[in-house]
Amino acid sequence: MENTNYLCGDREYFTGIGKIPFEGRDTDRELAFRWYDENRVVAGKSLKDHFRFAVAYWHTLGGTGADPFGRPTMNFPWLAAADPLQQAKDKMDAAFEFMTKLGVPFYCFHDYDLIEEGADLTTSARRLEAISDYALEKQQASGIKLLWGTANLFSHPRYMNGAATNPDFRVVAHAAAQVQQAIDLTLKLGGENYVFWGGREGYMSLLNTQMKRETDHLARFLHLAKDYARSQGFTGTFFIEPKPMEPTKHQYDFDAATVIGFLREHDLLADFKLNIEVNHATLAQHTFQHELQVAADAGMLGSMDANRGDYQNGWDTDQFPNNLYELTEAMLVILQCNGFQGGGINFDAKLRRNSTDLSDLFYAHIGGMDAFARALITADRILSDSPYREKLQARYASFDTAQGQAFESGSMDLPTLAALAHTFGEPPLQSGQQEWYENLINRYL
């Protein structure tokens, strides 16, 4: 086994596993990539630089098995030191030796994932300081980038009512020093991007709020934000990730849509883009597959973040992705937009609460970096090998005759449009063989 000491100071915490090789889909071995081969180019690119797989500090290193009926079943052995700065030190070799032997590119993280917050804004800070200067060490010698940073507006009380919405304003200067902070971490460690989401920025009842006054102030956040990171020299993208509710009851960043209307409204859309979350989409009632096609539509698709829900759970799950017939119905959306605008694939997931053992941190990710290599690979043989394009292509032929073309060119006036209808009568029925498309993908899994 390889020698990683360089990146877990003195303590290897995953023993017994090494790098994690590609083997193929006829391996033996659990610890192995059967699809995921980093250098397989499919539709002209790599599968490393398709997918920017990141991992996700806060579920990975962080998320302890806790849920609201039970304490803690993980006892991760990098949160055992009491003193918060060698805590965060143990936790950053566990973070680079896992990632190192996973042979992930990039990782993503909330401000006080790094290290607990402080008791003041100038605790946070010094901490922080010193935990990125050990991060920027850690990254120089693996090679592992930071994918995006974001700040944790929405676990302390402060941000029970919102952060850049909150009705007290204190509690917005407080966000604004707190994403200060954020920006300029995430620019000290390089990263590419830059996330918000609005975890708390929504509301409980529209009796108690001004909805109209929260959502200005939440774009005029925006704004001072996105002018101070160009200020100090950040060219990345700004990430806005939808989510329809929960922990609020209406949350203002509710799907796809709904925040490129906020983004076009607000004079934002030349410097953001929108992550989308798997889990969330089907919160709001959508596939992920639409709100892929939302964004990418609207030239918007920047980053994903990769999990599934459970479908007999009304809440967010974040379990690891493996139903590989929806994730070839994404890879389609993702393949012919062109892929990802400045972001990558986050696991924004977590392992189950009886999922106890240190090794099923690897069979998780292994698990969804191979299901989405599959789903990737299978959905370039659709679109190369099979009749796909065509028969969606020849659905929509009325358009491309002249007529078709007027109307959509907008040369056409509803007289003209109405008077067509005369001449053509009653429009046959045109089936759309939804079964067809359906048996198609099963045929090339």
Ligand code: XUL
Contents of the next structure:
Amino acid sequence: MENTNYLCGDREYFTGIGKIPFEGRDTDRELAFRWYDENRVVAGKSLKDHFRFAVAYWHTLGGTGADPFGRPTMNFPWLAAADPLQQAKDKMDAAFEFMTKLGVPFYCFHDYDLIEEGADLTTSARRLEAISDYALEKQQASGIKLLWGTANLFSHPRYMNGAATNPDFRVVAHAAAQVQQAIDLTLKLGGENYVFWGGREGYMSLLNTQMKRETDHLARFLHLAKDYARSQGFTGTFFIEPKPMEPTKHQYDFDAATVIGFLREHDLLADFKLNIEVNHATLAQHTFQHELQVAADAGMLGSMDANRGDYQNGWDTDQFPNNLYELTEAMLVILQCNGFQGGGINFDAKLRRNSTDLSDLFYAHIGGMDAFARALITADRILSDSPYREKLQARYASFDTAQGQAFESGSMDLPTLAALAHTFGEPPLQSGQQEWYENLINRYL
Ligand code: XUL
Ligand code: CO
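Form predicted together with the ligand, following the form predicted alone:
Starting with the chain above, the whole complex follows.
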């Protein structure tokens, strides 16, 4: 087994598990990659560079299995210490041991995932200062980097009516203090991006809500955060992560199209892109593929939070991805728009409450990484070896004629277009051949 002690503080948490090797699809070894060979080059880039996988600190190190009906089921040994700084260091030791053994290049966190929030802002700032010094050492020793940082503006009771959209100005100020601190933290750790997920930026009832005022406040807040970060030298991208609901009844960042419209209305398009999450897409009654396509078409596909929902229930179950068919559809979008702008794939996914072995964390992430790798390889083969592209292009070939082009480019008026109908006569039916397209994925998997 490979020696990873230099990263593990005094203690190894995942005993008996070494660096996860790539062994190929026929291996008998349980803890091995079957598809994710990080050095394999597909469509001109290594799999490592395509995906830029990240571990989500909150789920992987802090997701203890508690739900509204029961207390935690996972007694993570790194959460045992009572002293907040000791606990945070233990948690970070476990995080870097896990990520090193798994071979992921990035991680993501909310401010208070790293260390428990203090009783006031000053105490919290002191704690974050201490743990981020430790994080810097860990990053340097391992080469693991921060894909994005964010602030938790939804867990504390003060945010029950929202953070940037709270009707109480004092809460907005508190959120600003937390975001300023989280931006400083992200900068200190060389974070490549900064995320805003507005879990409580929405309403529970319109009767007690001035919606326009709240959304204007949200835009103002994002401008202030962006201006501050830029003034401090942050050159990365800001991502908005759309979600339609939960915990609010209605979240203002409902879906990709809504967020793009909001960013355009408030002059934020230049600095912000989207972080699309699978289970948020399905909660909005969209497919994941749809949300990716909307973002990609706007040139705004920044990053992805990977997980999956459960089709039999309506909430955000955040399960690890395993649906090859749907992932291949997603990879077709991603390959055709030349990948993420600045971001990567963050596993915003958690173990089931009754998956209580530490090795389950490995199975979950290995399964997700393998599924993405297999889907990307399949999508690349569809794009390069199958007639897919030509067939899709041919479906629109009538717009490549002189008349079709005149319409597309805006140089044809309505009477001219209408007059063409008389020369064309009744258009023959053209099959959309949906089943042919659907069969392609199984053919190439
Ligand atoms: C919640 C969610 C968040 C964001 C970060 O549904 O996805 O964890 O990713 O705040
Ligand atoms: Co997320």
